[in-house]
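This document opens with one chain alone, in structure tokens, the form predicted alone.
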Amino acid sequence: MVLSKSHPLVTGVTSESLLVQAYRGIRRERNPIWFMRQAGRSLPEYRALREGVAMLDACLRPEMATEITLQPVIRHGVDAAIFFSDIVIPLRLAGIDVDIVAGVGPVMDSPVRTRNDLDRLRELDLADLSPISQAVGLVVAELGATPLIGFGGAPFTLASYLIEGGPSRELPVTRALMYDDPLLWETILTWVAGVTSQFLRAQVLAGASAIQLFDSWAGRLTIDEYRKFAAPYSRLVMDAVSDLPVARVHFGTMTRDLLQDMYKVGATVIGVDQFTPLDFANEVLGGQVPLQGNIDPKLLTAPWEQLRSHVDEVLALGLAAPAHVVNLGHGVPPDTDPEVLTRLVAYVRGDS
């Protein structure tokens, strides 16, 4: 698929940005920096804008999603925006009754667990994705040379919400289905991979300069389980967007032992959580893969000298990789002081 002539990677508006260059393995004068969950509850302007509006509704209002996406770029001066949305949006667009419950997370009105439930899994069409394409177009028009990162949820994580009916650390229903009905598992995961692929493609075709695939729950799997029950479906997603000339970042938490396999599904960049040293990640990936990460989010509330020392260590370990995009090892906690993030960006940029 050829990108449109107006795409920021085609016009060159973002192709020479620090982020895109780092994602291609090219080191420049400094490391780019952005934060997972940088657009959200840590910002008072976000809370004010979203007052009285449900999370998923905000994601599907193009003007609101645009403003929220831009807020951290304006406030912090980060080197990339990440599209404000949620990994369950493709499910919502496909007609699944899902909502984000405060303090809980994604909750399904009716989980998908049996063959009788498969009738509810319909495919997406272009009209369904119109709010996404419209919002991305609006964001990109405002960002200029700052690249936008699109994102989606890896099929294992997204399917676990669909099957469990909500967040679950132990994933009991998911695990039972994986082992007891592998054909049903394959059907559900293949469908999830399909709608996520369409969600990602819509973002790229509308102007995103990179994508990130989140697999929040993959770290709960053994290597053998990951290879059998998760990797084939993440590969379906990566294959579905492999014709688009954008970096493909793959990230999960507690995935130290899975990094090689997560890369092999078709990633071009690996995100690293705070529990995995960057030099270790670089070694297991053969020293050939750009890395992203991995400041410990818990230290955002520590005294500045302690946080700065930790950041210096992360930067030093990141020198082992071909290129390093500075980020957190997970998302920005909602109680984070925004001034800390702004100061951190300035420090990494060398402004202070």
Second form
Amino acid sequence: MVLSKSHPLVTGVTSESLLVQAYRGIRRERNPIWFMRQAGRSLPEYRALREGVAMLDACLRPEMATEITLQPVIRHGVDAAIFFSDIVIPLRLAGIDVDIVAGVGPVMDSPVRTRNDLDRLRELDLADLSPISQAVGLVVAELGATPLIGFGGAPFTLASYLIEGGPSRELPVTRALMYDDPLLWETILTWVAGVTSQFLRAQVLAGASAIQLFDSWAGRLTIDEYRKFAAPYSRLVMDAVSDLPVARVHFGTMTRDLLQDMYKVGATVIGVDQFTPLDFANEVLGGQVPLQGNIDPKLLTAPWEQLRSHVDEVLALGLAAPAHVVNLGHGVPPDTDPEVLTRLVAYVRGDS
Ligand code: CP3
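Given the form predicted alone, state the structure of the form predicted together with ligand CP3.
Time for the whole complex; same chain goes first.
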């Protein structure tokens, strides 16, 4: 066994949780619910704690990351915690000068674009990841029977930040590089796959009970491009964690045409955005794959009756799948009223 004797899936404290069971395809008395980006700016207690601390510094302070991870669990009563961190943390720990600029996203002064830049790509080991392992250990000790989800960015999404130097709609430099210099592309993406795999492994070894791989930008690719330029590297990541006995959720937005391929890289659960109905996703996946999703985040500001009937529809379509983990179709928008999230959790839990 790769996991330690104290891991929550080995002691069994999270094994019977609704989340772990649903991720294994087992339907129980009700569907579990959690939210992507449940930790963060929608919560006043998060904004207070983060005051004066840069985003990535907060991620690397184990006590702070622990408290932020627990905040939405305490407030909303969700069925899982997601580790407070960021997909670019493994890049930062490997020495890349990445920062997160509020309202913009990850930004780098020196993007990686040429062969000369390859000298800057160094490997990560478990010791580099000790702030992560420490924080996960603290979180899991507090969570008890509530499972922690670890996560990472898929190589295509991470590499596009690394190559563009920041968020970009059209990804012009990334596209030019992948078509013009396939060998350099392969080298960069393979490196990214390695560091993001180490990040995921560290979280699971320290106590996470499931993982989610975010490929936020994959939906910008055609299916042929996805197969050629993204999927092989996502597969490297899934392979690198496949010895760990945890569910592997794979999610990206605008991925309706990619779901089968995203599953085939080695996922065990598929996260679905709000533009793809769950019954459609279930059908293209052959009725075999537990699904997660896909409440429209835009409706979080609608009157409760409208939100509730939308949720009823999502729950009804989710019945087609082997099991359904309720979530949003993308992250919680920062201006969300947290009371709406609490109410939504209570509704899905069946509390009145
Ligand atoms: O609650 C959670 O979901 C846990 C933590 C989490 C964060 N980022 C914290 C965060 C997770 C899972 C992520 C993933 C992430 N980060 C993705 C993939 C998911 C997706 O949305 O598609 C991506 C693309 C990133 C990169 C990133 N980090 C962006 C685009 C931004 C937003 C920048 C902005 O201000 O608009 C971030 C910053 C970030 N990551 C915040 C949080 C809570 C907000 C920063 C802050 O509070 O100052």
